[in-house]
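One chain follows as structure tokens, the form predicted alone.
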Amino acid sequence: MKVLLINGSPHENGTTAAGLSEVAAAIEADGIETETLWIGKEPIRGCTACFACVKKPGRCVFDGDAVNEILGRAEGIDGLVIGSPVYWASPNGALLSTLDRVFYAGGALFYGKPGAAVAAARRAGTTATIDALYKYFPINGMPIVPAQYWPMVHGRKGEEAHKDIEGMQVMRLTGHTMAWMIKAFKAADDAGIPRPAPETPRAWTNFIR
């Protein structure tokens, strides 16, 4: 079993990876892998809508980018885990642009995977960060991993960020409730508990005549 987890900053070691650091711990505390990914700080250009992925599920027609690593991973995890800064109350832009087309080119590959989210902030803008990041969740059939408080964690840097206790609380609980859930899961499966699946066909709607 293992987890994936995103630092969506461009900063590899700040206050993003701090947090996610914690939650990591948690998860590898619990017997569970886990594997960080760093989306880099080179510009990371945005989905076009060009549905090349339609004919190619799982994969971006645009390379060289962390996009197309993070889909290589995903059919070999159970959990998944998005950090990211907090840019004007929103997720730093690149990370958006990842998660985009992560989601569009390969959503699938992560359907009933737990899925979690972490801000980190100097101050204020988590809360609207952390709604942006779990509105991929569900619309991909990823139950969204609780804790008793929002997950983020404040400071300038990572060593400010190890400081605020009440978030480091919520980061560990935050890795234990993910590897509960997929430990969860994996009995439900190994119980021959059939886990939710969508209707086929699909049914695509809009509201023009």
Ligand SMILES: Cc1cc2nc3c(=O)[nH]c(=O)nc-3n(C[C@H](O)[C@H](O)[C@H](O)COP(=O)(O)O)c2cc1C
Second form
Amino acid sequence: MKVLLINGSPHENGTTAAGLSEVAAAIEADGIETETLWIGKEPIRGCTACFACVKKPGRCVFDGDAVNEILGRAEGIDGLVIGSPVYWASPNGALLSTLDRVFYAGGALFYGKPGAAVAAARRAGTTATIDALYKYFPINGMPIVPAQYWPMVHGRKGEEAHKDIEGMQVMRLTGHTMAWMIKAFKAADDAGIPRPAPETPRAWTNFIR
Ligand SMILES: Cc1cc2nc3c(=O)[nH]c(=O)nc-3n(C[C@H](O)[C@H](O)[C@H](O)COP(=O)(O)O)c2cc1C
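Taking the form predicted alone as the starting point, write out the structure of the form predicted together with the named molecule.
Starting with the chain above, the whole complex follows.
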């Protein structure tokens, strides 16, 4: 069993990484492997709505950035954690470009797998950032991992985040709950409790007649 953590910050070892590493340590303490993928600081283009991925799902037509790396790992994971720094009270643009393309090309690869978010900020905009990240989860069949507070850490630099005692507590509970959900879903599968599947054919309505 494995969880993929995405560090959406341009800082490989900044505040977002500090929060993610605490989540990862809790997941690993519960016996589940983790892998962290940093999206880097090279430009990441947005989705151009070319729909090539509709014809060939699971891959974005644009290579050379984190998108196809994430999609290539998606099948082999059991849970996903997305970490973002807060930029103007939102996730940073490069991460949003990444996620728009990942989930349009390969949302089905994440179906049924728990998703968690981590927002890192100096001060404010964390809940708006978490709201934006949570938008990718339930629409792709991903249960959201809860904790005792919204999953945020504060600091301007990584070392400051480790002093955010409450934030770090929330990170650890997020990790432990992620591990528990993965194990609980597996136990349900093993016990023969069927997972609900979407109805087919899928309806697409746009209200215009
Ligand atoms: C373009 C930009 C916008 C930012 N906007 C906010 C903001 O709205 N609220 C806030 O508290 N911090 C804001 N910050 C500060 C970062 O969220 C903060 O330094 C965070 O710890 C960076 O995480 P990182 O080290 O993982 O990159 C902003 C930083 C940048 C570069």
